[in-house]
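Read the single chain below, which is given as structure tokens and is the form predicted on its own.
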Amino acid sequence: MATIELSGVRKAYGATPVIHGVDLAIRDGEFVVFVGPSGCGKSTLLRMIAGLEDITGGEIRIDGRVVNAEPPAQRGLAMVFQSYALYPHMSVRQNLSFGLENLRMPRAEIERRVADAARMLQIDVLLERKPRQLSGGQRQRVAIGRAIVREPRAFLFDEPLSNLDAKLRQDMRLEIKRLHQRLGATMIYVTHDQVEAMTMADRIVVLNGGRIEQVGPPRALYRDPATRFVAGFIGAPPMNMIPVAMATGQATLPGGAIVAVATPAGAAGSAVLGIRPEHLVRDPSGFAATVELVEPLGADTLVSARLGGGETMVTARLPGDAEIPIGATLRLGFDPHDAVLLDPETGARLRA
């Protein structure tokens, strides 16, 4: 398998900066996800790693070794496409042989790679089959398998769910996250789907505007951002955002509400105070919010509110089974340790 290393690299297109500066370090085996709203560089950085696109600046490193100038097929990544790319001419069999036979490969040894690799995915009876005559799934196990077979240092997957039904896409994140447990290899995942980032990685790099906002295991992610743009990207639904002005242990919302944080010392002025809807409760002695919106969806029921009578919004996750009114007065609070609070200028986390 392989380690890859990111060291100040970044991508232009003319005039224009995509890729600012990157540095990463992967490690060996390590499922790492790239995650980030469409635009913001994370399938270019990928292309990048794959030699498929060209680097402005800086190095990529495979195993210790500078491949900035190497080809695609000299790096032994194997990348899987949102598209697929199959033949559909060819049959599963020599869809994934034909990489195989175009090496010279031994046919005793391109049968051998193909029958462990459709045993693996569980596609071996699909083997005569042309894409034309396989679900949408299938032909994603037939793309993982081409990758596969070539057995390569390190996987490379770029949106490779995006085509699929929820269902599908919620099978095959539990086929890939089995297949890297089986392989121990190296693994790189793009998506824009945070859902997808949380469930399957080892370690997400959160990306925005072609640089790098924080990195770090899921569950870090989700419980210390550093950022508002993490904050609110990472979690579903999206953290709660509200404006609130600040004294000492305690911060007013819009309304006049006061509620208790945790803050730096001293801290006053202006602020945003960040909760997710999971961590507010009903609390009789709560901050006031008029419903709005009552959205049940089984074990949980999303709560849309407005606080004050002014335009800020806020979302709670109550239990399933509570029964609220629209326009009813919803009384909420929180453990002030469940908080964030950021800076409203930079975004920057505040830290107590």
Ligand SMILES: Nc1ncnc2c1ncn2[C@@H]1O[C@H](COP(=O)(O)OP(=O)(O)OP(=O)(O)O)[C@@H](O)[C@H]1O
The other form holds:
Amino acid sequence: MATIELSGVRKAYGATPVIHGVDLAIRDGEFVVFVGPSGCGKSTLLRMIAGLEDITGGEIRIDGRVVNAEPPAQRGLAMVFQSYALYPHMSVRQNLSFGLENLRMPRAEIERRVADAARMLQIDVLLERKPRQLSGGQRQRVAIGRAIVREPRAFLFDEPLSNLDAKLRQDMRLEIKRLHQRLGATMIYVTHDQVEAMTMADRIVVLNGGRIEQVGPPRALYRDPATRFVAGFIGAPPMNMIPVAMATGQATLPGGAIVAVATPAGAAGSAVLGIRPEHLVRDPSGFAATVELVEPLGADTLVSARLGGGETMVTARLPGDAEIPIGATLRLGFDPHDAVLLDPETGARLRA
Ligand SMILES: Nc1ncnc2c1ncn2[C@@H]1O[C@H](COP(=O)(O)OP(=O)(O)OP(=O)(O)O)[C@@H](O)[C@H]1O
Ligand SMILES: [Mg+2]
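Give me the form predicted together with the named molecule now, not the form predicted on its own.
So here's everything in the complex, that chain up top.
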């Protein structure tokens, strides 16, 4: 069990800075997900915590102890990668026990740990097989098993499911969550998939360009994004971003329709109005939009429509039973509390 604290953590490769000063305190037993687009620094940050990458500046503490100079083995963390990195010539059992044998652990203890992990991951019937005789999901389970048998203070996962198909990913996502509940261990999980982040995390850390954009529980990030980046990244399909002209308590959409929104007092000038597809509803007194694309998903239908003959498109998630012809004029509205206003230059929230 471990707390993990980062203060002012920076990383540069040569003269190129890639992590610009990250502060984060991870609680004991917490499931924290690092999410963000490719190249934002998720793996680098995780590898610095693991000790696989040295730190250009700042401090990393595990259970209060500064570990900047400690080699990976002494940190007591276990890492699971996207590539399973199993030994091809060894059986599953040997893959699981190999690391422990190197530590000269007593045979009986090794056997107990391997048996426990295999049972937990439901790979006990596969122990005598070689990795090439396993499916992708089974291999990933063995890789996780290899981390479990070490009984680490914390688990670090770097996109462990990205080689699996969609269905298997969903199953493994649940399994890793269950494992977390069962072991109660601190886990840091890296992904670029916001659905994975939303479904797994106690808290999500949204990274962008080597900086933290926002940290919070999934629902808080969804309901109350601090920046345009977070607003657009969390949620699928993404939040609609509509350029508007603001006045106190209202905004003018492209095409001229005026909608009520919570603005800062005395607000004037341009802004971006963010509204999620699931928060748009049909409203006879709402603004007009011309339907261009209809995607029936069963339970609901995604409708893309153009505002006032201009360039701006919005997507609405409407009930699946609605018959909506292409070319029709929809009237849409939303609850002002569901909209966010963003600074068009900085992307910062403009709060009422
Ligand atoms: N060994 C290295 N030398 C130089 N630059 C590197 C090195 N490793 C990573 N970088 C750079 O650091 C930045 C962060 O990389 P990192 O691998 O942490 O991103 P990531 O968020 O994990 O991306 P992905 O989702 O694609 O895995 C990138 O711009 C990358 O090009
Ligand atoms: Mg990565």
